[in-house]
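The chain that follows stands alone, in the form predicted alone, written as structure tokens.
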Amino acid sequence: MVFVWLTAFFLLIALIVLVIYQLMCLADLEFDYINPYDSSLRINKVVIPEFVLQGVLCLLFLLSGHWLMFLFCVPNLYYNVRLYRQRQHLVDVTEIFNQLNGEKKRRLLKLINLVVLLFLSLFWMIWSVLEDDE
């Protein structure tokens, strides 16, 4: 049982960094740090592994058997579902400055999420380390 939390940490310690990741080259970009085009290539090359890790992650939970954190993670899954299959899951070089606020605000969002679900994880790995122990 640890073994799932352990995984899971790690996973989302991993998803976090890569939402931070976005989000510091959003701000690179509204501070015009770095140009349209560079920002949208270093966003675009980890949308995917982010999908994949979010993945992951749900379907680790749900084998698992741990419903409550799957339940946690679906809203996530399904939102990055459908932004893949309606093709918006990339950012377009043209359009960057005109979805520069809704995109930060989507990032933190999930940001806000993967926190939430890191200390749930948290707390559930010590909970269970505590009860292997007895």
Given for the second form:
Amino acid sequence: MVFVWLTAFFLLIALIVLVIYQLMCLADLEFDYINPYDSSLRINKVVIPEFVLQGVLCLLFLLSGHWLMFLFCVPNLYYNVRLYRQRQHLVDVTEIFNQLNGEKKRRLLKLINLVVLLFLSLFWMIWSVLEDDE
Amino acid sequence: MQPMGNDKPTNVPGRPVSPFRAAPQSSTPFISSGPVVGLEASGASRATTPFLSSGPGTILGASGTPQTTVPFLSSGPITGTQMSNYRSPPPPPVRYNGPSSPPPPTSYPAQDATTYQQTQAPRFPPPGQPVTPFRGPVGSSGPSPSGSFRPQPQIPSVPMGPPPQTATQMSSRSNMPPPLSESSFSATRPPPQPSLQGYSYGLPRGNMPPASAEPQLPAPRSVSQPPLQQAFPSSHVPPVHASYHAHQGGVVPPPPPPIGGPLGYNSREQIQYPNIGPPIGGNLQGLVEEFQSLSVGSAPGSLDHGVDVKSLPRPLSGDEEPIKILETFPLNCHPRFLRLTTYAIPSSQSLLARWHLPLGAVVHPLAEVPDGEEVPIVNFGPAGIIRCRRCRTYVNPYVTFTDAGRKWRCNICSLLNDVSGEYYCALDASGRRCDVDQRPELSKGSVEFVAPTEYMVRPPMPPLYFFLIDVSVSAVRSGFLEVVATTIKSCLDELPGFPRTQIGFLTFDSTLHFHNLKSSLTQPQMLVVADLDDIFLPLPDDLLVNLSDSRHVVDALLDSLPSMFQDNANIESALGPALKAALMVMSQLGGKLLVFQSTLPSIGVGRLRLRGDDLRIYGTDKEHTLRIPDDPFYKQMAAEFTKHQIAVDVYAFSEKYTDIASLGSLAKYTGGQVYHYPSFQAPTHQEKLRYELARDLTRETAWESVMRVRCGKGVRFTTYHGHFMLRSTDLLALPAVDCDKAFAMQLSLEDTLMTTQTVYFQVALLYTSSSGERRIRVHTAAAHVVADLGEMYRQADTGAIILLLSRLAVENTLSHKLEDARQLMQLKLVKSLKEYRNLHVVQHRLGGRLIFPESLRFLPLYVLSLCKSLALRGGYADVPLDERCAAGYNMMILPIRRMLKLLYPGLYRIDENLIKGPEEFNESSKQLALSAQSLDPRALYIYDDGFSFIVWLGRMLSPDIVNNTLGVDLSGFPDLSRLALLEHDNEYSRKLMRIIRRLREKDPSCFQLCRVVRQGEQPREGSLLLSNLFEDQAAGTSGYVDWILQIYRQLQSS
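Can you return the structure of this protein in the form predicted in complex with its partner chain rather than the form predicted alone?
And the full complex, kicking off with our chain again.
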């Protein structure tokens, strides 16, 4: 059990890093430290890895039977799948300035979701460690 | 009714407001009717109006009694204005009014005119007696009296006292109020405050003008009146009309004016304005309010509307540049370069929130200037360009010099900058620099600086043209290949930038054909690359050559191009790979890429599929996907092109669907332009293609440019609309830009409250000229900051607003349904008019009238035609998808003047010009309302929307003219769609062609193809002309009058 929580913990850390990286690219763009070509290139590079990690995390919770945690993950997963199927998962360099606010907001929400998950999984990890000890 | 006389005064004060309001609409008609009176069919209404006005007016004068005065006032003023109105409006529509106020009004109209008249006639005399003298004057000398009256009214208004008393009475007599209100309305129109009082009074009389007047006169107030009025109510109105009619006919009937009760027309203001137009403004402006109005009162259930079709405002003189701003700010750049949607910037967020129209600017940085007004060029030499240290603003006429000329203060960020030694100049006594007159940058709003090397990241590029030509079977068959080749050849001498100009060609079908144009060759070499998945360049250079060195090779290529592919049977089109190849060729230098495409790209990357023929998708949430690029490849390519300073112009010649939505995105993000020639056939379209391609190649072009608009503290440009790519939040990348492209942008306020009095805007376009010089074109403008919404409306610029609105609408269609986009436009219009109405409703009784600021009088019409424009009209069946998208892309670059022309095309009757002597054809004086009613079957018309001409031949037009101008005999029912209008050897034809040439000269940015259509020739007449008569009702869309009524109803309802 501890192993599952540990894996989930690291997955979450990785996801959070990816999302923060994207947010930083967008913020840099907004303040003109970076041009839209580089910015969208960098963001688009990590979008697919982010989606894959998110999928793995969900699968992990599902297989290990942590239904509640799985439910917390599902909205994000559904959203990612939907974007991917509509081919809107990559940022569009030509319209990036018009979409800047939307893109930032959507990533901030993701980040909040991930942070909540992180604390929950930390809690469960400690809980299961303590249980194992007893 | 009885009370009318008394009531009027009384009513006005207390009641008027609430009762009227309710009644107003209906009543409105009345008011309007006064002026309109004549309008109504019944004639009864007409009569009424006159009476009222005259009655009250006279009375007042004579009696001098407060009570009477009140009525007078209203009437007085009204008459004056009305007078003018009347004459023009006579015909109006008034009847509606009746309807609006169902109970009372209806009754009026209903009642027999004849009876009324009779009754009235008698009445008048009696009441009049005291007054009589007055009336006499009034009636007979309507106009003059009216003038005199006006003053009176105002004065009287003060006394208002009476009204209150009446008010109580009024309440009792509910009936009366409505009419009254109307009348009052009319009175109110222009002069706000004074008028108000007047209005209220006026209202009473207005209702029953005749009745009231009479009663008042005799036994003004209370008791007696009631009976009279009652009698009147039913009959009185009509009678009045009748009498008036007579008056009108005979005399000018100035008197009648206001009241016209039932009909509705009214509002002097409106009437005046619309009818008279400019003149009105002159006289009345002082008196009249700042707003204009249309009375639209209409009775529920009635068929008629209360709007006078003829008096609706129409922009028959085209675009009016807001030159007035140059009086306030003489140092501003000319409005042709920069126009704001309103020259009064709101001082707070809350004020901005009440301005429901877009707040922003339209920038046309390279607008063509008339001879003698060229933008001066300034070269600072080694000293460098003077700019603010902090905000990088360029020195401009609004900077102030201080400290004896050693410092200057930036007008945008207020930073104090040092003046360099080379630029120093002493100040005169008033603090101006002594050399202002010698320095254009300090005395002109538009200047061009020669940029030193710091403004270059690489040596200025040479003008470069690369042609990407589809040579598949459809291209050859339609004949465009030959036209393109010959046109390019004929333009080679005029390409800008000799001798540095570079040129290259790439042709493609299912393979790519590169052309080696090396100057040492005698004949061009064609190199075919068939591997579409892995594009490579067969030669490292020589695909792009210097034109003057390789001129003979280029000539040889262009000569042989049409014949080379004459027998090509290849139907595929590998546009995607060809674009990639073009990017590889051009990426070193940038330049202009001209893509000629005749079919749907079918193989390789970027292939597109047929879409848009699915009728079911319209009206669903997926509808908009038809109008956005199908394949992200095109957007990515566009981004790459812009990165390498390549602008793409797309020429599409499609018989079938070519997915302009996808191809156009190449132009959209590279500062290019889409030229669409549906069903191109060389014989009919070649002239147009030739002209437009030649213009594209030879017009002055600014290369590798970037544009930024700076503005003062507190405001910020947030969104930009047009063909460009944003390189950072406020920097537009424009690989190429020319005089045919304008950009729109919206402003937002950063602070909740602005503290400055004036806001400055500075447009800076940094570009490379064709001659290889780096230049910065700077336009500076200033605008006041205001805290008053009314001022914003006063200073609004319809042209800029409608341009911004149209771009917003087109962008909206890319993410929403067409229907939603149209509704959004309507909503914005309604909200803004409602806000304006709220501004004035407190002071004036506005029931039954649609009011709008003088500056926005054409806005409702433009919004209507925007909703009916190709890009937004109807649904699936109304416009082919490609044409709709092409129209949308076009609207994104049009400058204001051409946009307004497109939205309200010119319609001219010219058969008289053909027949009569040589007098010059003058467009502005002859432009007709854009409605089928303007078309006379005995005449010949030209319709001009700036993109094409349509010559309409009436059914009963003399065959002589037809045969001579067309050169064919119409009796043989020739196919006019293939007919080219040529000059024949006779007077008619020569004159017609002269007129057409003249019209074309007015808009050199595109070639207006001339098409001939006969009346009754279906379906061509419908699709070419009738559906573009924007004032008419067409399938599922409202006509101008309905539109006004619809807007009015929405204003009322919420």
